[in-house]
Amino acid sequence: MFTGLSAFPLTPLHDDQVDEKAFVGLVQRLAAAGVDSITALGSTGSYAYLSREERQRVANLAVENAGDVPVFVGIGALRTSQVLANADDAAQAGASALLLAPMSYQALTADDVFELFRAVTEHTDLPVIVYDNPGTTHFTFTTDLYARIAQLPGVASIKIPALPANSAEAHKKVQEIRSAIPENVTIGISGDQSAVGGLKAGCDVWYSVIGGTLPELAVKLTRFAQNGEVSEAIEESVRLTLLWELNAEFGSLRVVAAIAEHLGLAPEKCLPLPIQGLDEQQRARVKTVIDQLDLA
């Protein structure tokens, strides 16, 4: 279950309310494209901006509309009690696994983060995915902390940040993590521009932002890598360089929101305020890239 492509859809908003129709459309689009799993309420799903009730509703909609595709649900929150409540809600919705990032306002220590994961794994029977996203949490995991957490019962996968562009360095980093964690715990790559390099370096799953909006593109890349067609995967990723450059310049959340809005998959200004999204000039650049790459 924790291999292949896990697609992270947006949670579109309209007039500061979850746009349920748009969200359902995105989930159904992912299921139809043949993704291996759907991760609702990841960072791309704006989980940190939603109330508990909104998150409950989104989790339910995701499971109800995913067909046979497993749904992972993000449960991160500032307080452990809130995380546990979110875990209960996700389980009640029928989630197949939980995604947990160590959210904070005050800086967290390694022991703080370990105790958070210990509390969750003791509380739930659902598998847990460790969500290492220093760009949003401002917490940096070490390999030693991966190893400590991976020994907890129920930890099933670790979502790591983008790897070095150099293939030898990427492979070394993945093997360093692999040697420190149990064999049953998979390693997932994030950072779409480094997905092919991560899969080539030995990662088991791509936790994909772009896959939540352009699933056919992400499925194609993933299957190339899984089938050992490395040159084809690299060639396709290189073809998408303009898209990866937009992500690097503006941030993947704003870019995929602009893409979804351009394609009519989400309403205009679908991100939660105060996030403004891209301006008109930046949106025009996104549209040009989408058109040039024939990704519509």
Contents of the next structure:
Number of protein chains: 2
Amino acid sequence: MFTGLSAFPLTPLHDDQVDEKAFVGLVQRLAAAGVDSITALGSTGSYAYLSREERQRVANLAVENAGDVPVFVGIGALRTSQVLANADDAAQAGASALLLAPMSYQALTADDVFELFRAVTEHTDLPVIVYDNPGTTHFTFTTDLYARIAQLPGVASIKIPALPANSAEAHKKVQEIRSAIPENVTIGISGDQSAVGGLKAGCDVWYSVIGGTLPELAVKLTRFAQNGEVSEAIEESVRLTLLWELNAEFGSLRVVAAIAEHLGLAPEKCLPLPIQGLDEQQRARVKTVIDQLDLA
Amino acid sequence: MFTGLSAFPLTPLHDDQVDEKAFVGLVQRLAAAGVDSITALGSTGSYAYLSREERQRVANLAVENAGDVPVFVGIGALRTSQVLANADDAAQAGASALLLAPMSYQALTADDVFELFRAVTEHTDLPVIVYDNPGTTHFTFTTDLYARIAQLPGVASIKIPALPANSAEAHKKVQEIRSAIPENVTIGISGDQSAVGGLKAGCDVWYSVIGGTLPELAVKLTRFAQNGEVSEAIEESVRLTLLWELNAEFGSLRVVAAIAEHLGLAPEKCLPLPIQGLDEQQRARVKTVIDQLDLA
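For the form predicted in complex with another copy of the chain instead of the form predicted alone, what are the coordinates?
Expanding to the full complex; the earlier chain stays at the top.
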């Protein structure tokens, strides 16, 4: 279940309320495109900004509208007891797995994070995906900590940040992690520009931001990589360079939100304030890239 | 009102619930020691980890137990609408001012942060303290942004991070900020080891972690600095070097929690999980420093 393409939909807001119709539309679009799993309430899904009640509702809507596609649900929060409550809600909604990033306000120690994952895996019967996203959590995992956490019963996958562009270095990094964790725990790449490189380097799954809004494109890339059509995968990823450059400049969340808004998949200004999203000039650049790359 | 010593009490937890008795004890201790203001629900008060209801209750208890001492209340949250709700609750509780840090999960732009402060100052009649705490918010203010925000009606003070140890550099930095903001907006130093240097460099107020647990010590330091007894202030701060070194090594929150627990002012393990606080060996070192410096 933790292989292939896991697509991360936005949770679009409208006037500070979850736009349920837009969210359902995104989930149905992902299921129709044949993604391997849907991760609701990832960073792309703004989990950190939503109330427990909003998250519960979003988890329910995701499972109800995903058809046969397994739904993973982000349960991260600043306080362990809040994480456990979110885990209960996700289980109740019918999630197939839980995604957990060690959110921080005060810096966390490795032991703090290990004990968080221990508490969660002891609390739930669902598989847990370890979510390493230092750009948002400001916590840096070591391979040693991956290894400690991956031994916990129930840990199913590790979502790692973008890999080095150099393919030998990327391969070495993935092998280093691979040799430190149990065989049954998969490794997932994030950072969309790093996806093909990551799959080529031995990652089992792509945890994808862009796949949550442009699933056909991400499915195509994933299948190339899975079928060993390496040159086709690289060619397609290179074709998308302008998109990856926007991500590097503005962050993938703001870019994908602008794309979804432009395509009518989300209402204008769909991110939670204080995140204003891209300004008019920046949106014009996104629109140009959408047209040039034929993403619509 | 935004001068002198503002003391930041812990919000001690016991079994994942706010220990109201311990919190009330801390607030009463601060009022009795003659601090100039009390800031409840600062970073030291674990605001980021508490629910809206818990925060409302803590704000009420602070105001009810502070006597004549003005109470400032931290209202930060990841989402603007949550911040506004916290502002309403703090006003309802009788807060004298609001403390606002731009918490982030996704990185914020300067415009995002400016608009957050604009929304809050438009929403409330209470004075607002700008809380610059890059170690926890991962947002870095520029002097230009201080200047833009300080122009907003209602902004009363800016809480800046620790200054350079070099006193000429510290003085230059404070003057740079001073010349960029309106005269009526005070500048407050944080980073306890930086307090005397900051007050000497022209800061008007010390926003103090240690003052929330050891108020007499912090009052003494503040009065020396305010009365121009510079050498006494420096001598006292130098005397506390071992304490500042613990802060540098473990972070002031974990150290002050260990001190409060050791002195019986807070229950054991009073920080919100996943923050475990110091281990036994580290606590033994804190105890040694308490004894050596006669902090009890």
